[in-house]
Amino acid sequence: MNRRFRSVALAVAARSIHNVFTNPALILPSVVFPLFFFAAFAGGLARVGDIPGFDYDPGYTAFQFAFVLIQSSAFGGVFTGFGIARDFEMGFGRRLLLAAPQRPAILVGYLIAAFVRAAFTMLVVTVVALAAGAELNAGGIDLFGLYGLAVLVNLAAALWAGGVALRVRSIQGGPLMQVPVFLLLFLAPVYVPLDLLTGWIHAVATVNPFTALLAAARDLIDGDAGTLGVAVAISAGLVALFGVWALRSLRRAEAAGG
């Protein structure tokens, strides 16, 4: 990464991070939504952990913590896509394209901002989960794998949403960024393990890539890294796929003049 590329990426990241953390309307949704789901699932559905066949040693609070962690990472990326769309809708994106000698640096800057935003939310979610009594049987390496997996999910979601934003270049593209990620998350084993699902939801969850990611996150919390390799392979594949998507979208934005 040369100096000009790095300077553009860091400038875009710094601006995006500043906008998010100085505007409550931008930072609060990415924090409140995961906490709302955590309270609703881990609190309101806590008795689900007592049903026959639910065999997860850390308990139901930790079971839901894994989901909320992955969810908050994904939506940190999606909300960054909202920011990209807003920048282009207001005309700032066009100025960026004119000023930046290496346009991919713009995308890298937004990805850095997505990571910072997700890291903040993950920290809040983790603190709340521990305060709520979530039992983490994970060691240091397991925790590193858990949060590393969450970062890959954040990166994939940011690339997906960023690609949509660069093509639509309007905040009206928000539902297209958010709904597919929302569906993938909630068509995975959210409330109970995969083995306890039945009917069409079991069939869908079986082929849903987020199922493997959730399973790995829950295994890591229980101190088992055996499924991490598969989850990393899937998430890295999503990053590569959506990386190509985002770069092509960036070229389309360039061709359209922002």
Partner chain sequence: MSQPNGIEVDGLVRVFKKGPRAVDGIDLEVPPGEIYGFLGPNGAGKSTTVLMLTTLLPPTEGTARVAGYDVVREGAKVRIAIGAALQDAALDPFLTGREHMRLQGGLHGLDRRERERRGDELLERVGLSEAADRKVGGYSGGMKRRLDLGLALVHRPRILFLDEPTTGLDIQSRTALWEEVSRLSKEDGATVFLTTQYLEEADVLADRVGIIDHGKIVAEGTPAALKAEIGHAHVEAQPANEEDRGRLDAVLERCDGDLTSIVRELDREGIRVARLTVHEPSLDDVFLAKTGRSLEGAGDDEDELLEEALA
Contents of the next structure:
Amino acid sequence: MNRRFRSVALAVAARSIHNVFTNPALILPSVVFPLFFFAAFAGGLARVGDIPGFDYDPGYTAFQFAFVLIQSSAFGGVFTGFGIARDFEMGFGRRLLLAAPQRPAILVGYLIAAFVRAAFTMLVVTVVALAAGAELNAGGIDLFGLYGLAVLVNLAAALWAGGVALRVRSIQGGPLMQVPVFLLLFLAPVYVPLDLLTGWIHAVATVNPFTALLAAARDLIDGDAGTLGVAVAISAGLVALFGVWALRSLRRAEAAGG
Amino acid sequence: MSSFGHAGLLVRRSVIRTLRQPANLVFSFIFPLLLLAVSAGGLTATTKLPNFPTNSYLTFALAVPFIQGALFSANSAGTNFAEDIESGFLSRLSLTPLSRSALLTGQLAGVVALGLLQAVVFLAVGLAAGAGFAAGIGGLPVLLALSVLITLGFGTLGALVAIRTGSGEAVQGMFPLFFVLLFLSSTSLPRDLMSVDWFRTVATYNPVSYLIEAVRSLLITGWDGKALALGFGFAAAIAVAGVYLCSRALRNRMVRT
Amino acid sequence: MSQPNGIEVDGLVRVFKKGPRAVDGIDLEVPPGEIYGFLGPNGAGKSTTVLMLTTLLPPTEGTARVAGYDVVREGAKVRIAIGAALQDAALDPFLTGREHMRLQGGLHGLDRRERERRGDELLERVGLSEAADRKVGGYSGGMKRRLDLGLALVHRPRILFLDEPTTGLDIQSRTALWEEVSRLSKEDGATVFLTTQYLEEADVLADRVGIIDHGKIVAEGTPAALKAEIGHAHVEAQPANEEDRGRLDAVLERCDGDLTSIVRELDREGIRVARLTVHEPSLDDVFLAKTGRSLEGAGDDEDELLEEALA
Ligand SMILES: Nc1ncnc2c1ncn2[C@@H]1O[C@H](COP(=O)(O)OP(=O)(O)O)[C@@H](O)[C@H]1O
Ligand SMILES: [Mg+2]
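With the form predicted on its own already on screen, would you show the form predicted together with its partner chain?
The next block holds the full complex; its first chain is the one shown before.
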């Protein structure tokens, strides 16, 4: 990374972060929605932890904490896609394309912003979960793995959504960024472990790559890093895949004149 | 043209416009069914909890789309109304001899029609997927009447926000609030199976719980007088309050514009 | 690298999918330090040309070198050398003027101190010091244009592209912007490629003008040369008594625009005139002569309206 590349990336990141944290309409949804899911699931469904066959030591609150943590970092990435779409819709993208000698630096800038936004959300979710009495059996290394995994998910989601945004270049592309992520998240063992799912949802969840990530996150909270390797491999694969997608989308945006 | 004729035209316009928007269809039909599929799939194991009222989570969860559809209708009623205010259509109408109540009826007709259609579709899909309907064929008109009343009630709330603010964005902004109302109720579990105290309290004070439980009683138990009375009571109260507040707000707006 | 600070365009074409040949074979050359006015009605292809020259849009055919670099193969180098204020000043309504300056400085790799200094200097220069800490969402059209111009100057570009910088502005803002642009050219020696729909703007500001219509350059030269090319001033007169009309026209015909002889002849024939006007050829006459249409109202929209009316 040369100096110009870094300076473009930092400028784009600083501006996106500034916008997000000074506009309640932009930051609130990404914090409130996860907390709301957490309240509805960990609070409303607490008895689900008593179902015969549900054995997860840290308890149902911690079980849902894992989901909400990963979910919020994924949506932090999707919301960054919204921001990119808005920028290119109003022509601001052209200003960036014009000033950046190396244009992938723009993408990197948005990714940094996505990371900061997700880090903030993850912090809030963690604090709330601890306050709500989630018991984490995780050690330092496990926590490192847990947040690292969340960051990879954030990166993959931001690359996916950013790629869509650079192709559609309009906020109309919002559902296209959001719905697949939503489906991937919810067609997984959200409420109960995989073995308690039956029928079609069991079949779908078994092949859903997100299932392995979620399982690893829950295992880490339980102090077990055994499944982390697979989860990291899967999420790194997604990052690579959507990285290529996003770069190709950037080329599209360039060819269309921003 | 008579006020009645005007209202008829508005009804037609409102119905056509509501049913013709593909986005409406996605949010009114596909999204609730998708959530139904996800929760029916994911939460089936909860029927193993002691005292769970049925052994089919699908039947239990089928009540939710009825309410959710109504919440989306509120959104679409509000959005349509706000559009009319933003475009000046409402100002034009206020120059005609049309009465406020006729205007309101006309504007809400679309969502009521949508509500009816939703109820039929949700029931059909649910039954086809293997859900039960304990009240049987005699329960059908009751279920439809309840659905329409609920849709009307939430529709007036959407319209109220639109009339008060005149802004489609404000209507969109209350959408998450509806979601909160829905999820902090007896959507996913019966209230007596909620073990977290604050949650059970919130759900008990949340009127949405009683709407869901009324629909649910028709599906699971058949004829439960108390549940139905509470459901119809809350739905009617919301609708009456909504219509009253709307027509008051409309009086202010039509004076101002 | 014949023109390190200039622009050389050779057979440039841009075809849009499902669209017209927006730019249809353009050749032009702008030497360093010149203000080149690209004049044409709405939809003529001005913005498309600017987008290609600023590396935002790849050409379909042809080549262009800006600051000595090929816009397709050496885009990154071109972007370092140029500044641009595009047609719709894309500003972020949530940021203040000063924050825009910081962002732009960062994008161009200025360090923190230089960013602040240069930002303050440019805000002052475009007259926005007072408004610098207000959100851009509340700026007037003129203020947005001026900020956009200031932003384009952050990295001291050698070549400046301005796409319709004054469209929609009031007379005062327009004149202020003209002064600023001339200053850039005269004092800083910047090359300026400026598009406009306004004849007056091209006339006042540009050293040389290219007239573009339907993607083709139909005339090019200094404003004076272009006007001279289509003929000199002609005279119109209104007789005091309508019965003199025939004799008056004969005099005008005979004297062929020479004011002195017209006056002398009229005096000799005893024709009294109510009004005598000298009509200098304008760039509009040039446009009319080259395209058969008047520039004012030759745009896209009017064409469509006309087609609709005829259909
Ligand atoms: N992205 C695009 N897709 C299709 N057609 C376009 C696009 N951009 C411009 N055009 C068309 O190309 C022609 C030239 O447009 P433009 O360069 O914007 O003209 P000007 O800037 O002179 O008003 C117009 O007919 C316009 O409709
Ligand atoms: Mg243009």
